[in-house]
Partner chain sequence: MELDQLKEMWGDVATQKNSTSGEELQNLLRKKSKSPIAKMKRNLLLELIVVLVLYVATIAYYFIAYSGGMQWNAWLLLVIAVFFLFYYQRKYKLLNSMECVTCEVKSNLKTQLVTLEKYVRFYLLAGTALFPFAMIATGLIVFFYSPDITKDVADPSGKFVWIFTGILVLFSAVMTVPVYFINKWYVRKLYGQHVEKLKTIVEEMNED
Amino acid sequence: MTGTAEQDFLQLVNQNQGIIRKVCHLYGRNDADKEDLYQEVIIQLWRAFGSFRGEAKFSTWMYRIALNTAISNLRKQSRKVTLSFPEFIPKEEADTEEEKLKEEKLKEMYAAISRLTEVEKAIVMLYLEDKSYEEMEEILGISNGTLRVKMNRIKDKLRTLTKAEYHGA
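Return the coordinates for this one chain only, taking the form predicted on its own.
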């Protein structure tokens, strides 16, 4: 890269700010929380930027910092996270019964995801982003084998939770 460290940092953050927004959306309770978390992630990224050696992709490094910041903030606040995923749920009224059923199942799935632990939510978010287990390992610092076991357990947990949601348990 050329330019000052500050210019390089701003350029990289601008190119990858969607990562920060996704993490903030996943872990923030409301718009104010999300904005506060966004600012905190930027601060933590800047503080750590001098130690970024380019051994991993910048986006992988950014995910790691953003997730660690979000999870640390949650632990400090010691309150339960409520997830919302409006960008995944169709905004228009479903036209057909099939679309309505699909929309309802999607809402059930995200309600179930909201009941997962912070680490499980991070794994699901990265999985939904089509990250490989190798990329998840690098971002989360969890071994590939452990990630695979956790993912199987998360899938089982989500199956159980969606059945409970569907049947009112």
Given for the second form:
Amino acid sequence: MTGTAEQDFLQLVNQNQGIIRKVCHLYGRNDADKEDLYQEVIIQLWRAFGSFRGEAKFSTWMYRIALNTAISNLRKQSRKVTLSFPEFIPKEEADTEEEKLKEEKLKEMYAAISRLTEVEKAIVMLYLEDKSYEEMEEILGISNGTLRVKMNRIKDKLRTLTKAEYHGA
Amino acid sequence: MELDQLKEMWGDVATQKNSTSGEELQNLLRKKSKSPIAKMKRNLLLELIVVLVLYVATIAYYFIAYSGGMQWNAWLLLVIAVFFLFYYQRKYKLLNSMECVTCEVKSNLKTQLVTLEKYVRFYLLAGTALFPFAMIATGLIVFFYSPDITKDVADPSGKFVWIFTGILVLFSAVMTVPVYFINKWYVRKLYGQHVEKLKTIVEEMNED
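Next block: the form predicted in complex with its partner chain, after the form predicted on its own:
Let's see the whole complex now, leading with the same chain.
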């Protein structure tokens, strides 16, 4: 590919890096795994960039590639799983009781999400990204109706999981 | 906490802390893919190079160093080498059609599952079928190469050659059975976990 194509690609990736980071955060089992996945997503995006015709939005195209790479890449099961939290959760001590409680609950929610299946994680990720069910369908290939049913089930599952986390299960 | 509360905060996920610079991104573009399919392609290419080098060298040796009947060994090896080329070409074609990262996730995973199952079946059957041919070829080469035996080959009735070939064919046929099971175990060890994982995901995506 030409140097201009490379520049265009780098610019688009730079603008949308958050998408890749979030996918890696949800699917990576530990920091090394997340970096490997990040690298792999970039390589896959670059390889496919020549065929990007702009029929779909760049972000939709990017979600497809990032999720396809994350879900279908067989990573070794034996790798150590370390649960880390995204950057919006303050690492330092929370100041007030209210903040502490909020932080605790966020951790519970994040721990619960990490226990979802790969497909459920993809749906949650797109839901958190505020994607419409139509866009989710375009990315995942699961029908709108099925996605709605699945989303309701996931919400119930997360409620149960966060309760279990709270009770130390 | 409800998922919707997390949604409100999700947009604030800071990516600046671990965002990659333009230069780092540019370097990433030069790196090799570590995806399972890319690794399989690289391994296949390496295997093909090793097989080609070995076969070409051996075939050339038989053509240059011998004349007459011994040159049949070279022809035999050439036939097996052609089979190997078809084998690698088929495997490479299957690997190329195994993924479509730009497709919808569900259709990509379905394609991957179907193609991987075909690949595994082909690996098992072709790998097992090639064994007796390779075994018979090796046996015959050793047979004709041995100077002690060559004297008996000169026997005008040629009886010994046929007895030897018969035993070789029978032995190869019997040995193909355990080879099939060893191959089956090996293929399962290599790809079994991935096939199962893909099946589970595809089933989950098909569920209402």
